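One chain comes next, on its own, written as structure tokens: the form predicted on its own.
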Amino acid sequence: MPKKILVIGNGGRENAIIEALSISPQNPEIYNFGNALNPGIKKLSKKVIVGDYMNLDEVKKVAQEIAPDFAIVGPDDPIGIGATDVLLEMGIKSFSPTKKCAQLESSKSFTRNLCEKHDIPGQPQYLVSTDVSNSAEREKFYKKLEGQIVIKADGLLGGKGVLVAGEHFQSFQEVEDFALKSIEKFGRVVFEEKFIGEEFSLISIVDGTTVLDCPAIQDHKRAFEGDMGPNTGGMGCISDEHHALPFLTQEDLNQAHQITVQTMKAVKAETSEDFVGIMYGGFMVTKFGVKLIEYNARFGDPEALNILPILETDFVAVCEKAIEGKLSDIGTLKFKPVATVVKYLCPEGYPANSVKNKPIKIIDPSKIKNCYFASVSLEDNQLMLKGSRAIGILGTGKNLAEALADCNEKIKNFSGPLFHRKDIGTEALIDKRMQHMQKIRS
């Protein structure tokens, strides 16, 4: 009997996860529970059930119906409210962390306090504030760092819960307004020292004991060319043929890896539970070494699109070994020796005033390999935009220039009220990053 796998979520990330599972030599049966019918997921799944994955009773009902061998919870929100825990209560294990372990993402204060308690390197100066009336304490911290701070809501806000000095605010009053909203909603807010350097993501597969790293990636969060405009969930990502980035050194990657190893062990010490699944570390290379920006408790979207399509190791086996606490049996993860460039096609007006319920066309359906559907739905045999990032396009090549050309060629196959960042993966933008990093290191 083939294994049954339940994947919860219906975005581009889950499209890539299901594709990676589907090419396993174990030939599993894949079932999807999502908030909408994703056409890319439908094509790869034995059955798609549409409902509300934030309703844990619905999650339980679907799981009872399917009785999977294991599950994967893709998005942060259902992980954060305890979808993995509900499945565990039913005897269904998941390649996803429990609610306690997922505090690493869902609570910024949990992570900073954890890292301070366990003396984990790469941490900023920080303040956790819980009292709306204690404005003086927050202003003191703000002035101490001359306004060069980052403010983080202490909960999940879809990648939009962070404000950075110089980009999102210019005055303490703007900071205080955000802080009060965060305290009102989540009970606390976190102020942190702003790091100066270049960001990168190191996504690791973990089982509470072993850490296996994926290729290092750089995300591009700002909506428009030249890193302008509001933050988004991610407009695209790059990774080079060495599974790194041109501005990173091996020592940078080693430092990031060790921070994740220590943090994983600290989570076990704090919660008495093994963190199983994805620890996605957001890091920054600074003149003082690698610093930890934050952790996510799941694959990134679009980062999953850079990683999973080039994974050569059997992904079903990876998930199973992680769930069993035997990830060390895998040895190391094997990836194709290629560079990757991912760009998201987005509806015009995204993110502030997106076009919705407008059709998009695929010019040649035979040319949509490595194109991952996200915020689109299939309605009356038409692909309709649903308002958020629509289709993630992966380009690969022996170097970044070839990967960019491949990505751009695939983008031509889609028409409609869409736009994308044309500068992601270009030599000019990469040179800008390199020059910035040379200045930082010197």
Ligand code: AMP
Second form
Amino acid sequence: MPKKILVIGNGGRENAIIEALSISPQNPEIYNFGNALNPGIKKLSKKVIVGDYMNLDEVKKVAQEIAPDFAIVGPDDPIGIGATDVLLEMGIKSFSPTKKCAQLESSKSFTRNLCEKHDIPGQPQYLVSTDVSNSAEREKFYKKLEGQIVIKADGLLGGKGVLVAGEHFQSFQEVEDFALKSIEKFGRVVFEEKFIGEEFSLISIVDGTTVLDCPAIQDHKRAFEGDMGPNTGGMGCISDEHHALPFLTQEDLNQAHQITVQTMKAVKAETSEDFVGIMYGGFMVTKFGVKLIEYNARFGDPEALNILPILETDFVAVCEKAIEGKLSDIGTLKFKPVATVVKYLCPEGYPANSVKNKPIKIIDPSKIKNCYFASVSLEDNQLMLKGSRAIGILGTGKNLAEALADCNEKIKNFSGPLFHRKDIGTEALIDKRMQHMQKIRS
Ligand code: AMP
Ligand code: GLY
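Can you swap the form predicted on its own for the form predicted together with adenosine monophosphate?
Everything in the complex follows now, all chains and molecules, and the chain you saw is the first one.
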């Protein structure tokens, strides 16, 4: 009997997760529960159920019907409201953290307080403020750091919960307006020191005792070339042939790894639960070493598209070992020795005024290897734009230049009202990052 795996979520990330499962030598049967019919996922799944995965009764019903050997919850929202817990209560194991463990992503104050309590390096000076009337404590913190702060709403806001000094606000009044809204909505707001440096993501697969790192990646969050425009879920990501980034040292990666190991242990100490699944550390390498920006409790999107297609270790076995708490049996994760460049094709006008419900064309359908479908749907055999990031395209090569050329070639296979960031993965942008880092370190 083939193993049955239920994957919840229907974006590019879940398309990549399902592809990685589908090439397992164990030939599992894959079932998908998503909010829409993803054509990339449909091709690889035995059955796709469309419904509302934010409704935990629906999750339960689907899980009951399929009775999978294990599940994977892909997106942060269902993880944050306890989809894993519901599955576990039914006796279904899941490669995703419980609601308690996932506070690492869903609550910025949880993570900062946890890291401080356990003396974990890489933390900023910070303040958790809970009292709307205590403007004085917030202003004191703002002044102490000469306004060089970042403010974070204490809950999931789909990437809109963080304001950075110099980019999003100039005065304490603007800070205070946002702080009051966050306290009203979530009961708390977090103020923290603003770090200066280069950001990178280190995604690790964890089981509560073992941490296995994936390649380090840099995401490009701004919508437009030259890192201009509003923040998005991520326009594209790069990782070099050493599974690192040209501006990072091995010591930087070691520091990030150690922060994740210590944080995983702290979560266990605090919640008495093993964190099973993905700890995605957003880090910044600064003059004073590696600093923790935030944790996510799931694969990044598009980061999953850089990682999973080049994973050589059987992903089904990795998930099962993590669930059993025996991830150490895997040793290390093996990845193809290639560089990766991923870019998202987005509808014109994204993110503020996206073109929607317009068709896009695949010029040669036989050439869509390493293309991952996200906010598109198949309607009357026509691929339609649904308004958010549409198709993630992975290029690989023996170095970043070749990976970029491969990605650009694959992009030519799509036509329609689409755009992508042409500067991601270019020598010019990578040189800019290297020079920035040299300046910071000197
Ligand atoms: P997100 O939480 O992913 O919406 O994004 C937050 C973004 O804000 C990060 O990608 C950083 O660019 C920035 N950020 C968050 N915390 C800090 C910090 N302490 N110092 C500097 N930048 C930060
Ligand atoms: N690409 C950023 C994220 O998935 O959070």
